[in-house]
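To begin, one chain is listed below as C-alpha cells, in the form predicted alone.
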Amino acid sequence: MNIAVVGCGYVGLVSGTCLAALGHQVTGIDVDTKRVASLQAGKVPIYEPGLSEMILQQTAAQRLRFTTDLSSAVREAQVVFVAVGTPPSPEGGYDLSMLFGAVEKIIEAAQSEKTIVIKSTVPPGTGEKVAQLAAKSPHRLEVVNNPEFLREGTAIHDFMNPDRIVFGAGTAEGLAVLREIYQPLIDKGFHILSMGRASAELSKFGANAMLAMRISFINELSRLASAVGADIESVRMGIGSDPRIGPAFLKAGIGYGGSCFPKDVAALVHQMESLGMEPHLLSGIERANQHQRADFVGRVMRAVSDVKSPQIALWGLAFKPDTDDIRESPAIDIARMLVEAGCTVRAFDPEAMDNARRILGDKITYAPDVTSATKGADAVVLATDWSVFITQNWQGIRQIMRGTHVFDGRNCLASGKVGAAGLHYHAVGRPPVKPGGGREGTVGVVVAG
C-alpha cells in the first residue's frame, strides 16, 4: 500500500520507517527542509536505538523516502497518516493548529479517495471534528484514530510487537483499510481493538494518566516510607505481587517526564474542567509529581549546607535512559532548582547534552563525561538510569569527589556498593547508607521447605 506521512518528528519517523518494514511503501513528509535533508542524506535527528539502521535499509529498499512535497505525496498515497506535533496550549488543552493545518492542506492536494489516519495524539472528539472538516472536500475522504502506544528507548520494538493496536473507524470501509496497513501484525496474532474514535483516542490518554497516576501514587507514598523508617523498594514488592495490581509503574523516584504523561494528564485535567467536571483524581497526579523533584532537591540541599558554592556532579539530563528527549525531564527542573539554591552544576548525559544546552543555556556546566562531570563535587546527584552510571566504580568516584554524597533519584544503584567507598548513600523512600555501611537485607522471597 502506498501511505504518506505527515510529519517526521518522533512518532511520524519511527511509525513511517516501521510501516516500510511491514512492506508499505512509505514517503515520509516535513516542512523542515534541513530535517528532510539530512534524512535524505542518512542522518537520523533524533536519537532511537535502532532507528537509524532502519531508516537506511528501508530507504536502501526504495520503501521509504523523505520529502517537503506534501501535494505531490498525498496525491500519490491511497493513506495519509498524520503525526504531526500537538503540544500543550496555554490554556491546559492541547494546541491543534499543526494537525487542523496538515488536515487542510491534505485535503486540499487530494484528487480521489484517500483514508486519513490520526495518528498524533488528540483529545477526544478531535477524530470527529477532522471528519467534519474531510466531509467538505468532494472527494470522499475516511477519518480513522490510529493511536501509538510507543515508549521512547525501545519504539521500534513497541510498534513491530505491539501490546495492542487500537483502531478508531467511524466505518467498515474505514476499518477494512487500517486491517490492510497491519496485516503482517495481525498474522502474527498480535492484538487489535476496534471502536468508535472518541473511544480510541481516551484510550491513549486513559493509559497515559493511568501510568502517570501509578507513578505519583509510589512516590507519595516513599515519602511516607521515609517517615516511618520502612523501605519502598519492600513496600513496592509488597503491593506490586498482587496479581490485581502488578509491579509495573511502582518504581519510586523523582517522577515522570517525556513528551506524554505531563501533557496528557494536563490536557484531561482541562476537557474535563472545560466541560464543568471537577477532576478530582487527575488534578492531584502532576501536582505530586511536582512536589517530588522539589522535595528531592531540598535533601541534597540540606545534605551540602555547610558547604559555601556547592559542587554537585548531576548524572543524567534526558528524562529516560535510551533517549535524547529532556521534553518535561525531572534532571532539567531539578537543574535548575540547584541552580537557584546556590549550586554549581556540572552535568553528563551520554545522548542529551545539545538538547539540554538548547534549554538550559550556560545556567549549568557540561561536562565530556562522567569523571569530568564528578570531578571535585560535594554530591552526585544520578536523575536519569543510564546504565553507564549505574557500572560506576564506587572507589573511583569516591576519589575524585570533594564530599561524600550519592543521591540516587532512580533507585537503581547498588547501595552496599556506594557504602563501602566511603559514601553517603541517599534514595528516595529508603533508609540511608553510611559510608563503610550497607543495608540490611529487607527484600526478599521466602518459600517453603
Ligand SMILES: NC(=O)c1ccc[n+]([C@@H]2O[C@H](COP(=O)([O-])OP(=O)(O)OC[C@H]3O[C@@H](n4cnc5c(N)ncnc54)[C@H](O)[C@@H]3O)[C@@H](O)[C@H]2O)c1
Given for the second form:
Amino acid sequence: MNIAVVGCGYVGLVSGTCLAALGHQVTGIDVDTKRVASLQAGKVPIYEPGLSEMILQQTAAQRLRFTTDLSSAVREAQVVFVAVGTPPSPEGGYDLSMLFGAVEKIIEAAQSEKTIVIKSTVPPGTGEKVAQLAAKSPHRLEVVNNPEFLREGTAIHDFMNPDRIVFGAGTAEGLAVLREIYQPLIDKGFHILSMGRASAELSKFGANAMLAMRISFINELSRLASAVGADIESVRMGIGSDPRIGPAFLKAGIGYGGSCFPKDVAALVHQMESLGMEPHLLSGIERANQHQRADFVGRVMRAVSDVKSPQIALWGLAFKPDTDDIRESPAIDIARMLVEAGCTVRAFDPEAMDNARRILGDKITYAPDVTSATKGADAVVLATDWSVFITQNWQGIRQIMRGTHVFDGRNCLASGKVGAAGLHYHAVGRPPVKPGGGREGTVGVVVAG
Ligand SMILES: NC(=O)c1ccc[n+]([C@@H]2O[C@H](COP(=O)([O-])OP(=O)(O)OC[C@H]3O[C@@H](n4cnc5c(N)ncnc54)[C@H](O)[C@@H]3O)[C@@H](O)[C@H]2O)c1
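Please move on to the form predicted in complex with the ligand, as the form predicted alone is already shown.
Following is the full complex, with the preceding chain placed first.
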C-alpha cells in the first residue's frame, strides 16, 4: 500500500520505517526542513537502537523516502498516518494545533478517496472532530484512530511485536484498510482490538496513566519504607509476586519522565475537570512524581552539607536509558535543583548530551565520559540507568572522587560493590550501605524460588 506518514519524530520515523519493512511504500513528511534534509542524506536525527540501520535498508530498497512536500505525498498515498507532536497546553490539556494544522493540509491536498490514520496520542473526542472536518471534503476520507504503544529505546521491537494493535474505526471500510496494512503482523498472531474512536483514544491515555500510577505508588511506598527500615526492593517482590499485580513498573526511583506519561496524566486530569468531574486519584499521580525528585535532591544536599562548593557527578540526562530524549526528564530537573542549591554539576550521558545542552546551556558542564564527569566529585548522582553506569568499576570510581557518596536514583547499582569500594551507597527506599559493605538498618531477606 502507498502510505504517507506526516511527522518524522520518534513515533513517525519508527512507524514509517517499520511499515516499509512490512512491505509498504512509505513517504515520511516533516515541516522541519533540516530534519528532512538530514534523513535524505541518510543521517537519522534521533537516537533509537537499530533505527538508522533499518532506515538505510528501507531507503536502499526504495520503499522509504522523505520529503517536506506534504501535498504531493498525500495525493499519491492511499493512507495518511498523522504522527505529529501533541504537546501539553499551558492549561494542562493538549495543544492540538499541530495535529489540526496537519489534518487541514491533508484534507486540502486530498484529490481522491483516502484513509487518515491518527497515530498521535489525542484526548477522547479528537478523532470525531477530525472526522467532522474530513466529512467536508468532496472526496471520501475515512478517519481511524490507531494509537501507538511503542516505548522509546525498544521502539522497533515494540512496533513489530505489539501487545495489541488498537483500531478506533469509524466504519467497516476504515477497519478493513487498517487490517490490510497490518496483515503481516496479524498473520503472525498479534492481536487486533477493534473498538469505537473514543474507546481507542481513552485506552491509550488509560494505559499511560496506569503505568505512571504504579510508579508513583511504589515511590510513595518507598518513602514509608525508608522511615520504617524496610527495603522497597523486598517489598516490591512481596507485592509483585501476586499474579494479579506483577512486578513491572513497580521499581522505586526518582520517578517517571518522557513526552508521554506527564502530559497524558495531566490531560486526563484536565479533561475530567473540564467535564465537571473530580479526578481524585489521577490528580495525585504527578504530585507524587514531582515530590520524588525534590526529596532525592534534598537527601543529596544533606549528604554534602559540610562541603563548601559541592561538586556533583550527574550520571545520565535522558529520561530513560537507550534514548536521547530528555523531554520531562527527571535528570534535567535534578540538574537544575542541584545548581540552584549551590552545586557544580558535571554530567555525562551516552546519547542525550546535545539535547540537554540545548535546555540547560552552561548551567552545568558536559563531560566526555564517566571518568571525566566523576573526577573530584563529592557525590555521584545516578539519574538514568544506562548499562555503562551499572557496569562501572567502583574501586576505580572511589579513587577519582573527592567525596564518598553515591546516590542511586534508579535502584540499579550493586550496593555491595559500591560499599566494598569504600563508598556510601544511597538508594531510594532502601537502607543505605556504609563504606565497607554492610547495610545500615534492617534488611529484608529475599528468598528466590
Ligand atoms: N515518543 C513516544 O514514546 C510516543 C509513544 C506513543 C505515542 N506518542 C505520541 O505520538 C505523537 C508524536 O510523538 P513524537 O514523540 O514522535 O513527537 P516528536 O516531537 O518527536 O515528532 C513530531 C514531528 O512532527 C513534525 N510536525 C509537526 N507538525 C507537522 C506538520 N504539520 N507536518 C509535518 N510534520 C509536522 C515535527 O517537526 C516533528 O518532527 C505524540 O502525540 C505523542 O504523544 C509518543
